[in-house]
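Presented as structure tokens, the chain that follows is alone, the form predicted on its own.
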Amino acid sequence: MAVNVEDNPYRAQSAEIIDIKQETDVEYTFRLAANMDLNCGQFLEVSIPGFGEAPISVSDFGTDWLELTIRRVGDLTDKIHELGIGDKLYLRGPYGNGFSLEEFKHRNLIIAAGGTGLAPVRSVINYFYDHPTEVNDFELLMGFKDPDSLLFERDIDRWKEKLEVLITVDQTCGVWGECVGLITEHIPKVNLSDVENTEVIVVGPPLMMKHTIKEFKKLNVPDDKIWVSYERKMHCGLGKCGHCKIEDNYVCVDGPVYNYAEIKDLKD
């Protein structure tokens, strides 16, 4: 039986790089010309023929473009970092559920993001920056290892104009105008005076997420008011290979965004 190539779920489409921004020594943001039906927090499988494929969160998107913030960690990402404007990447997706903005509209929203965990929530932040009347109160806590690992500095300067923004770094430094210390140390400072009308998003490395959630729970934030996004090795993106499976849950299909109440008892 003949197979229609258009029906192949592993078929990737090419997308031209139209801009590149260096974030840190090892992280670049690539803007690609692409028209995809995306939700905040979804991911794509990104590839270059001969160099492999990897899941990458969409860090922002518009009508005819999307951005991927890519850390240099191996052969594929080393090759991607060699590309320039006019070169092409190959994309499959989008995959995963993403964040439902309707859950956060006309409520208080707190986002706690650690390191590269800021990338999958950047489009959520940009949405409420552009639509400030659609959220009652918005606080953003960002934790980084040190000032040199800071992502999206151009966005952060803009976000500070309308949003409550706190940046902290784990390590001290000589010249630093922001906070020092772990992000968990600053959670008691957030506004939780109306906790029943507050939603919390926690994204970042697993240990940071674990202890950040613990701090919010100490402040009586219910489990069902906490949202998380899990990073896993999402190999196929289709719920077939099982690389991202936690018990009977396929993160690439059922996640990566979850209500914490639904997944807190899963054994990873």
Given for the second form:
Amino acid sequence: MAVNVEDNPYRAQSAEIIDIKQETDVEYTFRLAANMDLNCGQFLEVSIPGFGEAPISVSDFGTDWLELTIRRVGDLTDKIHELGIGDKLYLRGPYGNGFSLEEFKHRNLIIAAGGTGLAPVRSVINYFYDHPTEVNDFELLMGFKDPDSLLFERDIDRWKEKLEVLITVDQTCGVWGECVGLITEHIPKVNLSDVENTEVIVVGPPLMMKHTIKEFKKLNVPDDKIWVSYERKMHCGLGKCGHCKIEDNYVCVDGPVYNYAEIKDLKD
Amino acid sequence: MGYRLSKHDFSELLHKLQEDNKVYGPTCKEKKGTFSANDLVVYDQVADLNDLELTTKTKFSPKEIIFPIRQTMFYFTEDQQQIPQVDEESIIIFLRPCDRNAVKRLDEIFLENGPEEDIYYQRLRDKVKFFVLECTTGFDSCFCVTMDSNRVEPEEYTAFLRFEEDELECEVTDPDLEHLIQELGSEIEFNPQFKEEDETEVNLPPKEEITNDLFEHQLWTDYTRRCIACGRCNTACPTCSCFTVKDIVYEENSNCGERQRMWAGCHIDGFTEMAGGHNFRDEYGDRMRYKTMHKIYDFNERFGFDMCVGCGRCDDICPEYISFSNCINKLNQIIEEGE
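Could I have the structure of this protein in the form predicted in complex with its partner chain, to go alongside the form predicted on its own above?
Once more the chain from above appears, this time first in line as the rest of the complex follows.
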């Protein structure tokens, strides 16, 4: 029986850029016209023919659009940053499991995000911002390198109206109205009076995640109440290329979202 | 059913089969080896039975026939993406039981793991008929018996062949091929024989005793000093299936190009490097640990059988004389001694 090559999971579909928002000097959020069945925290393989393909988290989505927040760090992302409204990006996916919002409903939710780690949880935050009665207590901690690295400032201003939000920067200069210091230094401030009914999401660079989880552990948060999203090199998103494997886990299909209890002993 | 026929007749049959099939097998390229006056034994297309090299182990495995070193996934021109066609002919591969078992590992990754089949692999794999070469002695660095990859079942081959002086005996499972062989040979009782003992003694550590404590052992630091991260063990391995996807554009017209995938290896720099430069295994010893665990533990945890087939090619090819079977034995010894 012949294989139908048209039914090819590696084939990307084009999507038009309908809006672009500058976040920082090197990060822009691209809104694309696309109708995909998405979960919060899933990712896409994004490409431009001739410049390659890369896994990028969906940083928010609606019924006929999705957003990708992209840092300029290589050939592909440099090229993406040259694009304007009306240009096209190529997408395939969505891949990975994403966050199961049911796990967080009617519980206390704490999200600790470092830098671009905010992208995969932005849609989770927006969901509970839009549905405040579905969560008991919601605290958001965000750590950035410096005031110029802040992402989603327009969202943050909005979130502050309804949610408990703490922003900290590792270092600062000049006038800065929020906290200074690593995110780990501010974790003791969160409300963990009802640990049994609290779920914690930690996303960010590997070192930030490691130390942030350690701080939550010090405050007696059990492993199975901690959720993480892992970033790894990926070339397929389909469990084939092997780059993202950690022990017997393929982050692209089994993750990127994990309950910490399941993967805390895994070693890259 | 089993048959005996002359080598001459089988060679004639092979010529006939080439009308609809590309035939691959182990071949010897005289004086094409790395060093002067050395031969290179590799898989290649064979036109004649005499082209088959049956006494030496091939440097590389037959995996490149169904998982090419470099493979075009799409040709693109502006908005158009075109998927390359493959040849219409079927593929016949002469191979030993270890290599047939290695294909089973590739099948698991490309066809079973993840949400969908890999169509590039599948469309070549679907064309393949395996002609298994009986192998009862193996070579000095093999340990297929330990890895449980010394045997093959009839449903895993089209033909199973035993070569003798001027004749060969075979079992055929494909009715069309059987029809052709019936005319040439005589029916016999045929029972495939398999290698029953490894010359290289390998002691697999018990799975339940492999723990993360072992990851920190001095053993891996030793490999940091010895390994040079050339990745030859990955390329020679019949079960290494990792790949990297890369776009190229044509020099003559940068609007046109190809999306290609090519072999990647966990020993080679950049395998885990993410945008921004973060790597997960900088130390070469950590890469040896990662590969070892994958081949004899992680894959088994996920799929229920070991990935390594014990062909020993990684030992044969390492320029630093690192022996994978030795590594497994050391690991087992560490566990036994409870270090």
